Amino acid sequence: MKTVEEINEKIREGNVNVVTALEMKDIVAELGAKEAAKEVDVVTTGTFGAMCSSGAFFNFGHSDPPIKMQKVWLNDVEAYTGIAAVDAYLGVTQLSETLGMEYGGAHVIEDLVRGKEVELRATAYGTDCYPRKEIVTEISLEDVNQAVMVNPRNAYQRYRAATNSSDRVLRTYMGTLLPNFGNVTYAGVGELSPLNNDPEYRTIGVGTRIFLGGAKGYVIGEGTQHAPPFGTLMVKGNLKEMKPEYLRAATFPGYGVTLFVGIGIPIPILDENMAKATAITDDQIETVIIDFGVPRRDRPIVRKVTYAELKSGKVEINGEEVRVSPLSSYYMSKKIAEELKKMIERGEFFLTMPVERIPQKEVFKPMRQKEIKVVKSVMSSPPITISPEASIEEAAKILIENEIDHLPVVNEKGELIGIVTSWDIARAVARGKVGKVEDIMTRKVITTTMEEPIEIAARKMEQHNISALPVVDKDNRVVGVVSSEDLSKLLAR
């Protein structure tokens, strides 16, 4: 058994044996874990992916006259200021107030690391000791006193893959998901990811020195939503020492801004068990593919899958071959592991043991809510419907007599086959059109169900620019109608 102190002494003497996690698989396969533990001192890991839970604290220094910043913007991206007078925290997902999703906190951070100046604008209410109420200036990383990257949740051990069973394109934090199981996306790099190489968190914990954004950083605790085997890390590092190559801003179309962060962690091979842990391979790392077509907190699991299958570029769903694409960069992750290896070999990076271990067991709880309001609590029922064979005049009469604007069209079994609105009637009359309801009805109908939360129903109306949804059961029979007016009344209660 080795100690970190002994390994650090080897680093000082220049005779430490460092390999990457990819190289370690072959060494253990050839020598066995016991002999590999004698031969290898350190295994380096790496990951480079979108890590939305990231950001940086800034201390801007005091202006003259001084200001107690109540609101702060960097290039029109607002930072959080509920702390000291000239301190602020900029989250990477915060959007620009003028450019929206084209530019956000991640872009500000990348611009600063690239050496660019950004506009600092701040307002305040003014006090006797901080009389100034407004300031606008330009700053760079050299101008601020501190710029400390503090990321509440990075380096996911593994991540759920995503697909989409619905009939429309979805824009998500897992990228663009094509309809009808058209693709699968996944995050993480499997056998190269740091926490997969130390699944019991023996050497990765509070105080572990890491490679963060091209500089030295530290683990400062378990990350938010830490729930092994979906472990996460909270990390910090000096933004002024980081390199833009390892911090890249990005926009997920239709979703928002994020920051790709490069993290590498050295694993000291203390004994045979650590050698065995670092020999893990992609076919041993499982995750699940979940269905984003169901817009609920607990999305259905489509199937289990290994990272080996995901990395193959295709998986099978319902008997069909589905294309798979990664959201993390394997190339950059491998480069980080190799760069960290060189830093240790050059004597530029020494290892630390955790001063406190992160939890091996943790349950991630959902938000406690007073209630979840669903469609059946606000829908109009029983529904007023019409046959496709009915005349346009008859439809107009029903709409007027019942003071409604939407008529679901049903067949003899009560199944929804279309919808006709007062607008359809008015347009038909204006064009002098006479005939049956089926001649003017909309056949592709957006629907909801009784148990669907009202927020999801409202989102459907907004996305499709419509003002009502037929409510259907599992057999597509109409059981009610919910309108934007129903939702407005609910909000007014």
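Between two forms, the rigid core is the largest collection of C-alphas that superpose within 1.5 Å. Numbering follows the first chain given and starts at 1. Values in this document were obtained by computation on a predicted structure and should not be read as measured data. Compared with the form predicted in complex with the partner chain:
Taking 2 Å as the criterion, S391 counts as shifted between these two forms: its C-alpha moves by at least this amount when the rigid core is aligned. Taking the rigid core as fixed, one finds a CA shift for G414 of 2 Å or more between these two forms.
Relative to the superposed core, V322 undergoes a Cα shift smaller than 2 Å between these two forms.
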Second form
Amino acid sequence: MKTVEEINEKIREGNVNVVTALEMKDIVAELGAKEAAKEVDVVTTGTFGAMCSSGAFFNFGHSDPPIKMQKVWLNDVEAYTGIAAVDAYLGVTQLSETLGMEYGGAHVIEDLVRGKEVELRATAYGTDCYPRKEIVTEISLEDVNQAVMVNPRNAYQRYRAATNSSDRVLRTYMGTLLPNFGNVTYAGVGELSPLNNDPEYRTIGVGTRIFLGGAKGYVIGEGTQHAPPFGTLMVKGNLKEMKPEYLRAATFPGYGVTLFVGIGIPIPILDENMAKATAITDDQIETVIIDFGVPRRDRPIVRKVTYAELKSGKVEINGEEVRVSPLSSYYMSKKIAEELKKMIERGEFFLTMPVERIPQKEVFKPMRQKEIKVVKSVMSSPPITISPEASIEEAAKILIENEIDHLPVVNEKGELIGIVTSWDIARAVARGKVGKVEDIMTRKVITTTMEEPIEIAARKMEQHNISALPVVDKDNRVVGVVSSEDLSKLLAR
Amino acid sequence: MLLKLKYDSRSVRAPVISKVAIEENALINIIEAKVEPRYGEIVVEVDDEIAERVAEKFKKYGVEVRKLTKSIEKTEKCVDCGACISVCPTGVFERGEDDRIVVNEVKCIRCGFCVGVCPLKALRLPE
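So that was the form predicted alone. Now I'd like the form predicted in complex with the partner chain, please.
Below is the entire complex, every chain and molecule, led by the chain shown above.
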């Protein structure tokens, strides 16, 4: 019905009709898809959220004498330099070696785009052609030859929302999750999001010109982990032309650094089907809420949910109303769609058709692993335990005889009711305390299970600053003990 | 209204909050408390209408009182994402008509939890 060339001709002539994806919903509702397709030439979309899979390639130019950088840091944030002498890729989530989560690759990129200078420090092994072994200098975006943003995975079509069934606050890449289903967080902007408005990827593909970080950029392929309808895009653009307003460094507390990236994609309304596609509304976009309380790859699905429900600010979980936080900015996403609309209307932005389409079907495979090691394979079993009625002296004797430091306390059924450590006994002795094990034992015990992966058991010990966990079965009976020594032997291998 | 009470070594030993609550017939909600043997700092919430009267009574018992009128502040770093909305215990943050994040200052109990949650470090709790 319409071609991109015809639409570009209209842009040139100044009589193109551009609307945002939000405006298009109303137009299609009013006129129907067929009429809307005649009226509207382009629909603009936008999204603005944390996109960890982002970064930039730099070419710093050659020093005199020249150096083949083996390692390079920008403001103490390491960039990858396993490519040519003075080329490097700086990823946004890389942390500063001195400031940790306070500052990372995203901050370096934002600082550069704001026109600030950053410190470049590099080391090398030295060769006949590149004799220099070290350099420290200051650079700005103007000084480097190229600064090309290349983001392997951006603009998620939709994303799984998050909640937390556990009894502690979790700090995740989905933000802070309160205990006992205390809140829900979600990413993406549903009906305004680029890929949701072209779900068959007819007009968004390799070579599509887009708005990236305030400048013109391009789609260079499907993104990593692309798995429709959870589609993703790989994009590139010239960092030197970008605006700091649309690239904002952020820190998810307890998780790490990331970059809020602004992306807008124009969708040419070639025919009735495209008009229909761009009329998609939040209630038609489904995702799931998953439970981050389970620290495994396959987190349990708590329930299905639509973006309309998420956007309402409240969802129901187990009969209770739970408050919802977006992690993407609707305000900024709308602003990007509006800005792109104006650029097209002013004749500053022309559309392209993809030179290659991105896959409409793809599965996201898990990692191939040799095995997942579980607690069962390293625990000491049968466990050496003690009764709460036993004397402190008896407990001390058992610890010494068995050369162990932890003694789970069990009742007559073998159920765990506490734990005593050599430290508890030393403290009791120091205070001249005599009595029973139950007088000095810790009653709130952190435990593990036989099937729990050892990495999770290790993290429990680290978080609670303890050195062993009783292993319990489903009836809370002690079946073994695993110590940090058992684990470190295995994890170090 | 929120009042910040500072106790010195003498006043910290007396049951001042109970005394004031009974004598002024006031409902006093403790928001935050740090009490040590020789010093104490407590933030309480009382109805606006009786705040003046309650504050005077605390002063009479030797407690230093400061009205906390300032609530959480959103700085220009905010990108209006809304990560703060669901973590606030009293619902201070809301998405406004224009999709910007609105701060309902009167609801703020100055717990400060949101400050440590904001990815852009855009929230500030002025003294």
